[in-house]
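The form predicted alone is given below as one chain in structure tokens.
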Amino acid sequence: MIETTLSGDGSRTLYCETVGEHYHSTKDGALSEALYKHVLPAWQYRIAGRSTITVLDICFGLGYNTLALIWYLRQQGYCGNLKIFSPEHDRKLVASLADFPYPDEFIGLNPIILELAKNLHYADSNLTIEIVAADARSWLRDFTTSVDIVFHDPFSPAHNHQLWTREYFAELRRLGANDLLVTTYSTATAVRMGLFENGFHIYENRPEAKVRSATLASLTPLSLPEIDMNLKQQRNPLAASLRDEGEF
């Protein structure tokens, strides 16, 4: 049995012991964190009214991101066509979520969460979900498949730098659709200033539930008040972005 954290709105996450960290906030719920930093505002600003929706999962880790898409499109009778990548260099891990104690509202999802377990790819006549047992950052050079959302929700910056750089973000761009869409937990200075040096706007995602903030950040404007970042840069000449190293 796969020992769990109870997080904050009554959904189980894990404590992974080689990067020191929860894979989502205890205190904002696993759940919670997944439908209302990521699947609310990819579903208001990119997927309501589309036909075809590609995303991008940075990482799968415990699936939530891409489970919560699934079940609130269906919530939403959603019959679009919806493709989800993600790559997860922990094979184990993927195949161990077969007995993840999931959330009720995950219940109708369990032959897709069985099939992803088992061989990482799941199909059917609206849905398709490849996961990718690599590291991110390498696989993602060799991907082309242009995406319109990125759930990017890897671990944070201090155990994961390479994942939150200004070069990084120049990879998703790379291969976003013109209208492409980043959500993610982080509301650092210096990963916003990554998005915001390769040509996103970014935004504060306010949910109105008992969540705290996360930013969004998009090639094109949403109907959002936009943060300054050029008054953030005078305000503070030392706020940067995160670089690879040996870049400048």
Ligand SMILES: C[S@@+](CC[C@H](N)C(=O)[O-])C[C@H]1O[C@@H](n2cnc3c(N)ncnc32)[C@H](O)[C@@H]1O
Given for the second form:
Amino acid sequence: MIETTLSGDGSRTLYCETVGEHYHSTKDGALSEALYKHVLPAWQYRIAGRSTITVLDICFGLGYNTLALIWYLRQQGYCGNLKIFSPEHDRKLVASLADFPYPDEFIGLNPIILELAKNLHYADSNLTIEIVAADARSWLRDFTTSVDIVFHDPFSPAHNHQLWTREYFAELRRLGANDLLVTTYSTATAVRMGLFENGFHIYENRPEAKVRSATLASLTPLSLPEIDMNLKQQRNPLAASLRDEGEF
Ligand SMILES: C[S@@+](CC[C@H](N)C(=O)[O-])C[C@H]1O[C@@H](n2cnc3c(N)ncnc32)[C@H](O)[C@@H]1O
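Having seen the form predicted alone, could you give me the form predicted together with the ligand?
What follows is the entire complex, opening with the chain shown before.
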């Protein structure tokens, strides 16, 4: 039986001993994070009204972002075609999800959860999910599918540095559609700079619910007040993006 942590909204998450971090904010709650920081902005700014959507969910972890997206789209009666690709290097973790005590919202998703835990793959007439048991950064180098939305949800830069650098965001831009939207829980200036330096418009995602602010980065302008990253840099000349080792 996995030992889980009760998070702020009543949904359960895990603590990663080796990393020393929870998989979700225990304050905001696992389900609330997935919904308010990723799924709702994705719906509002990209998915509603489109018939085909491809999402890159970095990294799968307990699968809350992928599952909350499917749950929400079903609630909305969305009939379009959804493809989700999600790297996750911990194959054992994914296998263990067959027994994870997910919130009631996900009860109808049980066949999907069981199939993913067993085969890392699920497909039906309008949904395909592919979990890739690999290092996200290495796998992305050879990934060529055009992506509309990235749920960017690795551990913090202290533990997943290579998934927060300017060079990493350049990779995302390379494989993203012209209007790629990136959602992330991080509000760090260094992270926003890395996105901004790759041509993204940067926005504060201020959920109405009791969930802390997050970041939206879009290659096309959104109907939100844009953060002036040039001004931020003028005010703090030391503000800089994170870089891959050896990059300046
Ligand atoms: C914060 S958790 C993701 C939470 C997840 N999005 C969810 O909704 O449950 C971070 C995940 O990234 C995975 N991970 C860390 N570094 C990775 C890497 N380089 N490649 C692939 N997966 C990685 C960890 O195993 C962990 O499951």
